[in-house]
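As a starting point, one isolated chain is supplied in structure tokens, in the form predicted on its own.
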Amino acid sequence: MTTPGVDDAVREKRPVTERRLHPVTPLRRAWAPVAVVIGWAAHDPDQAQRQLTRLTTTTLLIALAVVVPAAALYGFLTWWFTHFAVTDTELRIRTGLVFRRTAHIRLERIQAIDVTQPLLARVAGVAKLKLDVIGTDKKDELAFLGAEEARTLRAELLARAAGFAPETAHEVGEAPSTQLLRVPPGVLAVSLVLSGATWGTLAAALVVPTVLWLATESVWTVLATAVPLFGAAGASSVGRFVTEYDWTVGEAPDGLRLDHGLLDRAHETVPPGRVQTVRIVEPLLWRRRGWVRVELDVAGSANSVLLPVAPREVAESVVTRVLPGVTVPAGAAVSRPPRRAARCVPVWWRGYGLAVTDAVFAARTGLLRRSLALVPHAKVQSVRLAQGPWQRLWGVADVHVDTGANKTVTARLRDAAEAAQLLRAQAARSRTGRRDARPDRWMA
């Protein structure tokens, strides 16, 4: 009979088959030298223009004859020297043309694996795998794989991360998904029109350049201001519509599946047990329609949106699937700060609120754009009480709750005695919550 440590050693000695990325990948890598030239031209446009005027047709053709093959060779070599392999305990990614780099990604530390398909990748039938790993801020990725190969590899990695034996992990396949809801494009478009951020950035893009033109009459100053502002207005409206188009939420044993995108199609998974905070956002112009937006903080993950827009009842039902056993506190259950808090923050103090249940710490902020943040007690890493001199004068204090996603949720302007009691009680609830929490395991 062998021990687990010996078994692991024996498994590691088994031959590991290294694989290459899809043959279309060199086309993506070949753009790097061209991007360097474009970056130089953008950094010093005057010098670039002077150099360009000196070039003759013959010189330009010779330069193209050198740059294009060099870019193609660079793309081919970077693809040729990139390998990946799946062992019994880790995913290895070996890259580098001159300087070699090998990433050893432990399977049990994988939090999420997303499949994304930019527009050209969808045309070519390839996809990109993005991996969220505990303890790393930068995502490792495999770009590109065949679309079917990417989904098969994702399923195998998640099966191994869940504890399936290496001999059977490749047979598990992708867990079946049940669709919970789909956001109609018309509803998404109306929600963006009714969003204050869209109109605010558009108004700034129209007003600020006009004022600058009247003050300076400088075309370059106006362009330098107008272009970023119109870009921000486009990102908050058209950009969000393109990104959040056909938003679909499905439920599977490995978490909630999110599929979305008009041009670039993304297939993401909200990891089970990894959600640190859920925020239910309610803009002012959405309230008559009963719509809300649901955002997430996931430890080590880029997933930040669960639902771009949905009726409140539907959104709350989805929240209960992300945070099992959690009920979203009703508006009446959220208590406001004492009236003397108005001496610290006039008018806006009415937007603050707090509710603490057996499952979550819930803090509300915002008067025009209300946001209710839900933090499960088991996800609280630390709790702090802060009280400035003006707050001490009026007997109020802030209670800050820190989560594993390096984010903070704050209950603002609570009565000082209530805040001190809340500090002690929340520390006890967090210890109990972590003790009783279920393990954060895939498909567990």
Second form
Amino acid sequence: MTTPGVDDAVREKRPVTERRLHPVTPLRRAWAPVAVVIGWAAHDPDQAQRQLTRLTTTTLLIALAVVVPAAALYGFLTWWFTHFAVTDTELRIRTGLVFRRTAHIRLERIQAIDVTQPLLARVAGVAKLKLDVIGTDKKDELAFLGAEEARTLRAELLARAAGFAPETAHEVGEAPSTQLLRVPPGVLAVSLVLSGATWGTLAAALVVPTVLWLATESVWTVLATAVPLFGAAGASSVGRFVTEYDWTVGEAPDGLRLDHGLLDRAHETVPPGRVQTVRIVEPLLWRRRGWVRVELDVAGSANSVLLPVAPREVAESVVTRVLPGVTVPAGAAVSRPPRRAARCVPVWWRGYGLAVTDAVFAARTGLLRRSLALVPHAKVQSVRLAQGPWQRLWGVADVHVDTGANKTVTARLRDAAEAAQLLRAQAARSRTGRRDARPDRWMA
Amino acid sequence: METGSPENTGTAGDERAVTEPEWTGLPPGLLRMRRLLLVVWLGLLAIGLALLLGTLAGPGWAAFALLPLALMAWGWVMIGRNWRSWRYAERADDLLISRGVLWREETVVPYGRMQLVEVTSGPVERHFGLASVQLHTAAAATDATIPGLDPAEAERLRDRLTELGEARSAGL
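Can you give me the structure for the form predicted in complex with its partner chain, which would complement the form predicted on its own we have just seen?
The complete assembly is shown below, putting the previous chain first.
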């Protein structure tokens, strides 16, 4: 009830100027009908052949004469009816031809804004603006804007969200960033060659169809399994190389800047203080070279990779910038579960570990592919202790720490007394979550 | 056995922990409701099975109807144990919920992290004068539900939790 009044007050001060997207926007879905036809033809070649022979030139021309203007009109109208406006507190997007949709996005709820440029968009000189907003599953996006316009709009939105005066907000411009690190393509390629996922999927793609061929001798079965398997193998090696190519990390006042991509360029920002979990992953074959991969979870964001590959010291310094005041616990500081945990999880119990410093809860899992998950105490939403009957027999228990990005970090198979103490202590630490909380290094 | 045998470290260590909070158990209403539902459903199943087997296969086969009755006796005990294991404690800054007999779970939710407190009551629960309180934080994995409370107590808890949550709000 109060909103119209507030809106009026805002409008009195400064008229809201509505803007349209870039005029190439109608073409963004032009490939869709073509893809549908190709997909149908590939799916059922005989049927397609028969249908094609029945088509005469005149019917084809008539179809084209109807379909092309109709599609063009639809594209034009959706573009014409899509407006966006930036007010002091909100970004408003009005869209929809038949089903109207008006989204009012409160600027202070924006977690991050990414600028991405798919390959064709790079050719056309336009870019897409993706908004990460708390509490929404779907990403709102503005596609497409002129590349320069996208950058200035992004800077303006972030400046307003940060509380700059509205008059000066659009003049603040993009905060300058200093480059911290750039992953050389050679290192990235070697790291992918050395990762188990690449070889695993490739081996599966070679072995499974061969076995199927020997068992069934049916070409179609083999093709139906081989194509998706080779697709997965390609995605985990070549696909990752293409997206993670030229990975650049820069530091700016509004967070860490990530630029990457060989064909599609992406320009992302990881806002400081919004990171819920950081995982430092160390595959077996990278260990000799001292390389690690850093992944992160941000509430309401899909960004998950911070560094595809980097030497450990460099990675740790970048982690320190994402989680201010946090030092990554050294390998020696991570304590293993008691020896009797082997009765619950044979062999692999050696991979589990826990370190609690005054800033983070760090839990390690994995024996070959080690992964150390760090949760700042301030991000812990709830703490749980779970103990099954077999675990109780051996006096061990699991401690789960739930974070806001719907991720749970688990310290597995701790000594039961230690786990109970950890539960209370962790709740106390998370409650304040302040860095100056008493140094509770009881794990030592 | 290795150092720190389970006898020493199990529940004994739990009891030793700092200051034991004031635990509150669940009112007997939930126990009554669950046992009644158990008796009604398994009783119906036993009667149905006995009639069906008695008429179709002969009276000897009707003895199989004793199976649901055995299940009922076992369930009666299990429900009692499970009900006794549920308890919660309101501490100065967080809420503790402890439950489970074989699979024990203890949850701590700081008041400042609560996003939403819900009181729910289904038709059967309402008939027995029961309500459950559910806490939501920003993490979906947080499973903090207290079932089978007296509606007045549930509302008191909800109001108190909301009030404490506002006072200690910490956001994301």
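For the two forms, the rigid core is made up of the largest set of C-alpha atoms that agree within 1.5 Å on superposition. Computed from a predicted model, the values in this text were never measured in an experiment. Positions refer to the first chain, counted from 1.
Relative to the superposed core, A386 undergoes a C-alpha shift smaller than 2 Å between these two forms. In the core-superposed comparison between these two forms, the C-alpha atom of L55 has shifted by at least 2 angstroms.
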